[in-house]
Each structure stands twice: as C-alpha cells, then as structure tokens.
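Consider the single chain below, provided in structure tokens and representing the form predicted alone.
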Amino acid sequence: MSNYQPRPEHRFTFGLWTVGNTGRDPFGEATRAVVNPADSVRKLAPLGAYGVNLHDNDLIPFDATPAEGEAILKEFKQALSDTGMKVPMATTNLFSQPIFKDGAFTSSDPKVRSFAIHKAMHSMDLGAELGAETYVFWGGREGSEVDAAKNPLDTLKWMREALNFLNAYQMDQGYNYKLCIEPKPNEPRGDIYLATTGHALAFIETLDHPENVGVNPEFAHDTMAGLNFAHNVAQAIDAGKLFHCDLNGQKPGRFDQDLRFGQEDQKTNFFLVKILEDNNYQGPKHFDAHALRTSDADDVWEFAKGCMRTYLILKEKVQQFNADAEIQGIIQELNGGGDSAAAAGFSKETAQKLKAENFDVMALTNRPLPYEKLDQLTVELLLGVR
C-alpha cells in the first residue's frame, strides 16, 4: 500500500456539507465560495471517493421552488450517473431553520413537532431516489438550556414517537433503510439529548423496531466529552449497532471542530482504525469534517484527499501491528491465559466449586503487566521506527 491510494471499494465518503463548507463560523463569514453538489462529485470521484452523503437541504435549499429543486435533482443525477459515485447515508436538516430554534423532534410546539416529521418524510423521500440504505437523525437542536421549560420524560417520548413514526413511514413505503441516531452531548444546544453513543444504544431499545435502528458515533462527538471513541465504536458493534462511522479530528475539551481525521491524536485515530479493520466493518467510512478555515478552494481538495490518506497510512500501520511478533507476544501473555469462570455460564456445581476455590492472590498481584513496554512499542511503530 505504498501510495496509499484511495479507490472505491474503500468506501470512502463525504458530505455536501464537509467539502461545501464555505469556512463561515460564529464569529465570521465566509472564506469560500459556495460549491455546486454536483461539482463535488465531480471532484471527489477521480480523488478515489467512494460516495457522497448530505442532508435535505445541502441539495435542494429550503426555499427553492419545484421547479428549481427538479433542475438541481437532474444536474445532480448526471454528475452520480457520469462519475459512478454512490449516495449511500441521507439525513436531514432539523436545525439550521429558525423554525428549530428550540428543537425540531423535542420542540415544546406540536405544530412544529409535526413539520420536522413533515420535512424529514420528503428528505426520505429524496434519499431513496438517491439509493440511499442508511438514514441518519443528529439531533443538533434537540436540547435544552433551561431545564425548567421541559420534562426530559416528554423529551424522550416525543422522541419516540418521532422515530417510530419516521421508521413505519419507511418501511412502508419500503425503502429499508438503516436508521442511524447521531450522538452529540452539546453544541449547538447546551445540552442535547441522546449525549452519547451509550445514551443511543439504550434509548433505541425502547422503540418499536429496535432491529433496524442503530448509531452513527462521530469521533469529535465523543471527543469532546473526554470519552474514548474507539471504546464506544466498540460497544457499539458489540451491540451489533454500529451501521455508520463518522471520522474526523478534534481535540479534547474545545467546541466541534470536525478536523480532518487524522489531524489530532493519531494513536486514539490508529486504535480506531483497528477496531473498525479488525472487525471487518464494512459500511462507509464518512468523513464529516471540514477544511480549516484559513483553507481557498484547491486546499479543500488537499484536506478531502488527506483524510482518505491517512486512514490508509493508519489501516497499514494496524497490518504491522497485528504482524509484530514481540507485541503479539506482550498481547499473548497478557491475555492468553484463557477464560473465567463465568465463561461457560451459571451452574450451582461451578458456583460451589468457585466459592471453595484457594486463590494465590499475593501470585495474581505481583503477576507481569509490561504496559508500559507495549504502549512505547506501540508509540515506535507509529512514529516509523519499527
């Protein structure tokens, strides 16, 4: 993998939104023109780009006419048609409308509750045209400031509702979508609901078809509550939930950055990168970040082709890991004893034998632990020294 090129079956993808982004943020406008949807297809199909995924209304802005949106919907088509890009997550924007000001599913209007299922049965709608199979709800408004102006209890079942709605709604017009529930535990409310991904995986349980619903977990996401997001992609596939990944950077503590993957924490990106490689994770690697702001129109191309390098560079450097004899060896020995107790289940026979069992506790206390070895071999073999 020496030139650690990026090709479609990689499945790779980006947002409209990721390589459209104009570098606008709170504080300042833009620093880049507006982008056509379809000459980012354009640009991303010969960079090794294996799709493009995006909300509603990164295609098809929210005032357009009929009219309009058909004639964006055909260039649309063309630019996938002519480049044999994919469109395989679609989602919708519940948040950037004033409308959503205090949440679109969770809003305390039903009227308002109503248009957000209202707007999101359309999107479906285009996303299936599109062959989108997984559909995504980032809940970016669904959230609070005040504690006292909700019941959280009403949050949740307005929630509910919503979903299970939405869920019925596809699966009748059978379009068989994924459902995928976005963790984010704030920004841009002060606090969202469903905070992360082990909120999500419990909440889903409590839908009517909870079979088909899952997580889309964001690195940045769980960065920025101080959690370890290669723990969470874990319990997510443990889960058997894990139906999209977003990848991205960020550093521990600040508002969302959605840097390019890669760009901070490497070692947490290369254990993310072996979880989703060891465990053949076969959905699409979505790259939902965006070029820095300082960036003009050609450096974002630099940015979407960096992050399809680096996940490259990393899913090598996991090759070597799982290749390297004295870490196997560590791994071996730290964990090759075998298995508990409680592996083969309850018995009163084993629960007895258990209870009367002589421990060497001093033996199991002092037993080896090299941690610190593997970890700096580890830290060698991504700096290039093994």
Ligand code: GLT
The other form holds:
Amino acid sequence: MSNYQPRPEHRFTFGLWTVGNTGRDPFGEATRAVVNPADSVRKLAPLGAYGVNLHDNDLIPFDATPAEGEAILKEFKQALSDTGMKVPMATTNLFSQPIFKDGAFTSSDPKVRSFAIHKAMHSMDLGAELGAETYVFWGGREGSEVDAAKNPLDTLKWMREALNFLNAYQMDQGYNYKLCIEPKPNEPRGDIYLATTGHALAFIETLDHPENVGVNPEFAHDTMAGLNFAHNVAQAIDAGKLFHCDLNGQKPGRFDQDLRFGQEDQKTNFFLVKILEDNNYQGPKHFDAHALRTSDADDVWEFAKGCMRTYLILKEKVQQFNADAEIQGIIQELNGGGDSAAAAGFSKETAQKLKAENFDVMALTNRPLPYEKLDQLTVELLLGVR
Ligand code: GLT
Ligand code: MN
Ligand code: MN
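Counterpart to the form predicted alone, namely the form predicted together with the named molecule:
Every chain and every other molecule in the complex is listed next, the one we just looked at coming first.
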C-alpha cells in the first residue's frame, strides 16, 4: 500500500459544508448541485476519511419540521453505520440566518443572544446524539463594521456568558464535549472579535472552566491576518489547547479562499505538519476547505483526495527531514549549546553570579548561523531533489 493512502487512523475529517459546497460566492450563484449529507459520507468513506463534521443546519435545514428532521437523521445515521464513519466534531450555524446579521452571542439585542444560546443547545444535543466529542464555536458574525455601535468590552462579556452557559449545559447533560474557539480576523464581518489564535488563548483563561476549552485554529484564518500559522499552532500546543485543527490553503492578502490543503505555501504547510507530527497531535485533522468554483461534482472528490494525499506526502517529508544527517547536524550545531542561566530558575546567588559574569561579546556575535544553507537544504528536500 502506498504511503500516501489515507486510512481512518490518520483521523482525516471533512465538514459536510466542505465537500457539500455548491460554489456560491458573493458575486455568483451555485455552480454545483446540493449534495445529500448521507451521500457525502458514502463518498468519503472509501477514500479513507475518518469522519465528517457538521453544523446543525448542514444536516437539518433551519426550517425543517420535526418529522423532516427525523427522516434526515435516520438516513444519515444509516450511512454512518454502513460505512463506519464518525462525527467527531459538531458546531452551530450562528451566521447564515438574517437574525444573526449583527452577531449571535454578541448581538446587542438580548433576545437574539438568548436565541443563539437556545439554538446552540439544540445543536449540542444533535452533535451528542451523533457521538461528537468536540464542539466548535466559530464566531463568523461576531464582529463589527461600525465601532460606535457597541462597546467591545461588552461583546467579550456576552461571549463569556454564552460560552460559560453552554459549557455548563453540556456538562449537566453529561455530553463530555471539549469546547473549541475558532478565531478569524475578518470576513464576513469587517472585524471579527477574538481575531487570532493568540486572542482566543488569552480569552479562554477568563472562562469558568478554562480546562475544558481550547482552540480550533485554521490555516486560512491566521494566514489572512498575515501571521505564521505554524507558530500559532505551536503556541496552542504549548498551552495544552490544540483540541482540533482546521487545515486548508490561503494566499495572504486575499479574501477567505478555503483552498485545498497544501495548494499554497508548501513550506509553511511542511512546518505545520512537522509541528503536528513531531508533537504527536492526536486530534482530528479537519480539512475546512472546498473545491474551486470551477470544479464539477467529480472534481470535488479529487479535491478531497488531494487534501489527504498532500498531508501524507508532507508527513513523509517530515520523516525524511528528521532523518537527514546533514540537516540534523546543522540543527544540532545551532541548538546543542544547552541551557541559559535562566533555565534553572531565579535565586539571589545565580542572579549575582550572572550580573558579575564577563561575556565574550565578539565571539558570541560571530558564531556562524548557516541559515542560507539550512533553508536551501529544506527547499531541496521539499522539491524532491534530495
Ligand atoms: C465556515 C468557516 C469555517 C468554520 C466553520 C465552522 S463554517 O465555513 O469559514 O472556518 O470552521 O463554523
Ligand atoms: Mn474558514
Ligand atoms: Mn474553519
């Protein structure tokens, strides 16, 4: 079996909204037909995916009657049990309906905020029924264009109230969800609150149960903010907060493209896969992307295969990088110097000793840093000539 054959143990997942994307954008209508969620499950399973994720309304339309909802759920559950596919993550659509045009948890209307929490509780029930273990909060409409309209400190308070309430609800129900905040800097709002992974990490510590809340960072979102996604993922791992990860492609300075994983910037993606693999990240690798608007229904499955295959190719490159004697020799030479005086912690004695120490500043300044050589070796490895 080829090294690039996806298997369920790789824990690759796709949102129903990703392979089900119809190609609609702000300037044009759909270019593909609506996909039945049960069909997406049956298509993804033989490709080697582990599962699908969903918003409440990806599966059960907002205006479905209870009887219609039941029938859809039955068909979907049948597809899951026939294929062995899982639903590891669920989330709430708090952005499509016009009632959320000025935010859900951060609407200035308390009734809208209450409705958003009501909708999220029902959606948590649905996710739990399907076996989801992670519950994501992407605040797509939680933002502003007119800063005179609301106090951003109020919006943080409202967001905190909602997340505390919903976490208490799910604990009370015995659902055992891990909650994740998914940050994004803008789009569809001019500015979205909790704009980046770092913002979310800081906010989580203000919640009632920070231990139960982590992040679901997305490559495209932090890249839109001009940030280094691999660095942000590292910070989430360091904080013990990488509960889930959204992988896709994005060019900086563009609209939210949600491109196939690895379509752009293979070097950053290589270091992202390296961070995940070297740190034994065990959560789902969720491709939150969609096929290009130009794709037909068949090409959508090429898109899905491509996301998983590129991840596995980069994983193999990581193994090659970690085993490359020349590359590892340079890294060892650069980083093998041991600890600084700070590593053992502060004491009056060590501080005094350090203050009295004489440093050979010229020698330290002139230590060789062969970064050109190291980066070229990395590039050659990635380009397949090494
Ligand atoms: C939407 C968004 C994604 C979020 C999804 C979860 S929906 O497609 O662009 O990044 O992960 O709500
Ligand atoms: Mn996105
Ligand atoms: Mn996402």
